[in-house]
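This document starts with one chain, in the form predicted alone, laid out as structure tokens.
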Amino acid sequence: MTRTTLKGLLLASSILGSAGLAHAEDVTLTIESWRNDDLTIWQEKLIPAFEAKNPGIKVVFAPTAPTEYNAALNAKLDAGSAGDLVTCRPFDASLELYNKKHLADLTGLAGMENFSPVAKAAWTTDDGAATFCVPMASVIHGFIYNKDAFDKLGIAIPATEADFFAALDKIKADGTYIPLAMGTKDLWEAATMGYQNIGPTYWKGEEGRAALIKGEQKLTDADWVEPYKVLAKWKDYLGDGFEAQTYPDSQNLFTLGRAAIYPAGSWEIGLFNTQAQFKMGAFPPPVKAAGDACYISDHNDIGVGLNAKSAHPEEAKKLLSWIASPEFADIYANSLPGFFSLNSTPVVMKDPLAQEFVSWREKCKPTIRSTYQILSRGTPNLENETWVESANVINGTDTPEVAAEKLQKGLDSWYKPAK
């Protein structure tokens, strides 16, 4: 064989070898997110678990600062430079991305059957025809309490509204603890941990929320005014100066052991576990009367969608189907106690406080915050106005009836229910 022939054979074999390598090269998927707190969990737990079962697919979790995420993501999507997968905010922000054709329709994705209509509500079109993000996590509302304080005062976990106020009276009479750690200065706290926490018990969760959207109920109806009447009674149990008390003030009052009960979102669990030097427990919003159905705000918080311009849609769908699996749900929820899987397969939580919150799904009917879907698209914004009126009711500057009238009038000024 001549030297020239040998050279030619080596060159040909080298070209073929390179082509083979290029063909077998890994596909890299990038996930856009605002959850920079989750970077370690993705890098150390979630990505290795997925890659082990999906050779040839590499995943990069690339978060942006939460306050910059929406603007940065929109700019990248418009420029065609966004990652393959997009972490989805709940409701209108993501719906807008879908309507602009930035997010793909995932209705038929393998694994989407693992989620209930309520779980998918934050990432589904108004007509229910298309779902465009895989539901990933929710937060649950209720009350976190100081177990040591309850034991010392001989207080049982309150099941009914009457039990709840009897417990508050007992705590107040003793004088050691502020009964409820909540302030009204930041406004959203009064609405989110107050009105939206206890409200579903009175408007019957999804039944009332759907009726409000359809125009079959109004915020001036008794079922919507009653939670404000209950909230107005909280004023006597909030401690001195609650009108000037910020959200971090409330957190500190509770974790320092100065307050007995904290109207809560489950996202507090991780922080409270590191700060509180006492035993904690949790209970769901008390029912009006013994035997009534209980309701919880199990509010959709995080989803994941497919960038419609992804260069690797099939590989991205494999990752999305895995995110929709019970395996992902278990790893994610146990890595972030207080952010609960929306998967229909229950996840047993290793954190006892998180397990207490999630156990309410077995006995209470879930709903989402009443203002988040459709009803806050106009001006005045119903969500923001609910913050204001919830604080006003607790402060005593508006009666429950006046607050309800203001909210309904604002909604009527721009919202016309679909016929």
Second form
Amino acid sequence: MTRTTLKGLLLASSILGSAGLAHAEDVTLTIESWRNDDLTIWQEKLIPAFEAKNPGIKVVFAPTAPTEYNAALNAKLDAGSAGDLVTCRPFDASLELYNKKHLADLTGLAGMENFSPVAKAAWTTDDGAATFCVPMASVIHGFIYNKDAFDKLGIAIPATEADFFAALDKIKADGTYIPLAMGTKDLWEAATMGYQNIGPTYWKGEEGRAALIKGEQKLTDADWVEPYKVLAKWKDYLGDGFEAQTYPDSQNLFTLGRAAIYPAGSWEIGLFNTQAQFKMGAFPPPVKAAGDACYISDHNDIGVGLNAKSAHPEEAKKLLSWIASPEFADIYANSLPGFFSLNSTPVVMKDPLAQEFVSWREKCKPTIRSTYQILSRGTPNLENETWVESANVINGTDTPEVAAEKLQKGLDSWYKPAK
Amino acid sequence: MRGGDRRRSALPHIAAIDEKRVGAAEAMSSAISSEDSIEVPARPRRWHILVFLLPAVIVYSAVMILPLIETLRLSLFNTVDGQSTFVGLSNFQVLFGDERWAADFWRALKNNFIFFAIHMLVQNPLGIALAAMLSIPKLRLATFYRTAIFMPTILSFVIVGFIWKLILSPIWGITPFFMDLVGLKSLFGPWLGKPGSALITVSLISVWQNVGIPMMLIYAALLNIPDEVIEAAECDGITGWSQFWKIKLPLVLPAIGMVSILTFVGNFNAFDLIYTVQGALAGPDGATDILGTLLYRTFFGFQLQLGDRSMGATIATVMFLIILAGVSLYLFGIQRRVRRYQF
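Return the form predicted in complex with the partner chain of this protein as a structure block, the form predicted alone having already been given.
After this comes the whole thing, all chains and molecules, with the earlier chain placed first.
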């Protein structure tokens, strides 16, 4: 009895031992991330798909809580214990990691050619010389509307600014629905869903943004003040007491069917799909006059970089190239409707609402939020100021001109455009 | 009845200090002239005092004194060319001299004073009134009221902020509904979202939460008034309101002073409620921005704004100095003049 057990043990250990040996030849790559929510998608869909094609490489997705991510990652990178791949926050947070030589230069990575310069902007040095993260996902701004309400009131999807306000007037006159579900209490709604949503149409997207960074345009120029003028007109179409309406309030107002139009970011799609009991549709920010070129805010949100101290840079690069591939884009974008791949190859989306959002990429020119790159490095912080002033404009505390002047003055106090 | 007793009661304490001094002097002299054998046998050093004090001193130093010193030190440093460099008072120069910093700072300070004033004008009189009512012997359910009024104080500010945001919400809140019932709907407004009313609203929420503290302290002081004093007053024909104004209020004045200084320190350190109700930017248009939220934003950064530890420490230092000045003013200017009565 004892002897058989012993034999069994020996046998088992020899098998296990050799199995262990076989595994030791495998390379394990760890991905650092703040996207807790994506854990199952990685484990069930993305990692198996990659491992099937790349035998010998094992991937572990190791997320940290979003609020702790930046601090935890910095500490791990300093201590040299961080994972091989690092999920990148957009702009300055990651740029700092690159400058500290924690992130490797990925400019020449196979697959990088799949991304447009705008897609790479969030993870590229100021001079554009080096890109250090593979763009993974972006969010697109637009308007989500209650299709039932539009059908009932006989409203067509507004294409121009005039159409948009005509539609709002109609909804308001009918009285069943609050025309626009947005509040100014949390400030950022006014800036992100308002100013950055409709703004690119007026400042001509990348053109205006680049000119602002170069100092050729100012926030007080007509192109930058006009979105504020439009925003000021929104006031009449918001719900009662919008000054104290918070972001969750707006979401609930819309999903409960009490509001007709929701100035949105595409990240809402997943939540709205589960909560709203009515049909939804989406339209891009209306243009000024029929036939004008349209612009959308297609804002880079998530990227992946290579830890410069990784022990397996070659394998990690393989994974990065795969993340840059259309295959990854397809799986990722379809698992997380609303987080769009930045890949130039169009992804076929199964979610109709997400499909609608992403279809704008083909007819409109994408840009990113005007305040994110470079312009929010100093004090006062342009992004934070924009939150405050956008809410002020809608509340009527400041006129569009005054708001723009305040923003430009704050920017001028520390930002000197490179000549 | 007053003064003398107190001094007498303080005497043993003073004696203890004197003894200690003498002891220390002896210890010193014994250390100096330990070779002289003529000396009176020195009393053994009382190590136990040190030993017993040590744990508290270590803990207090580690969590209070050292961070405070470090904060004060940090306010004199700033990052120059990536290196932390001693810059003297130039951080303060920026805070008060730079147009934007100064505007932010003075606005926060002004709001903070309004915040404090509302607490002094509403919370403390209300606390005294509640305490006076609770101490009426004939009051039924006094324990229930006491518990109910004190309850918000032990609630987390996160809960308080959340509840009040809901209560006052123009969309789901019960306030518009209740005001409608009594026909006052027209007076309702999105108070938390208007620059003119947001600070007052938040202050009143804070008053609601904290009114239990002055109430309890003053209630305790009122209970301490001996019945003989009250009876004597009644014999002299002082009853009702005049009894409250002429007998009770003067007797609880030291407690009111204590409550005021606690309110002052609490208000100038306030941050949590504003942060939960109005967010770190303390909107709308910075209308509810007080020193605490300004410090938080500066030190830890917010959204795209990266934290600036030196300027944060500078603001923290100014806050410390303001509170220090206020407390000193109270200690040396007021507390010494307050008459204390002992029974």
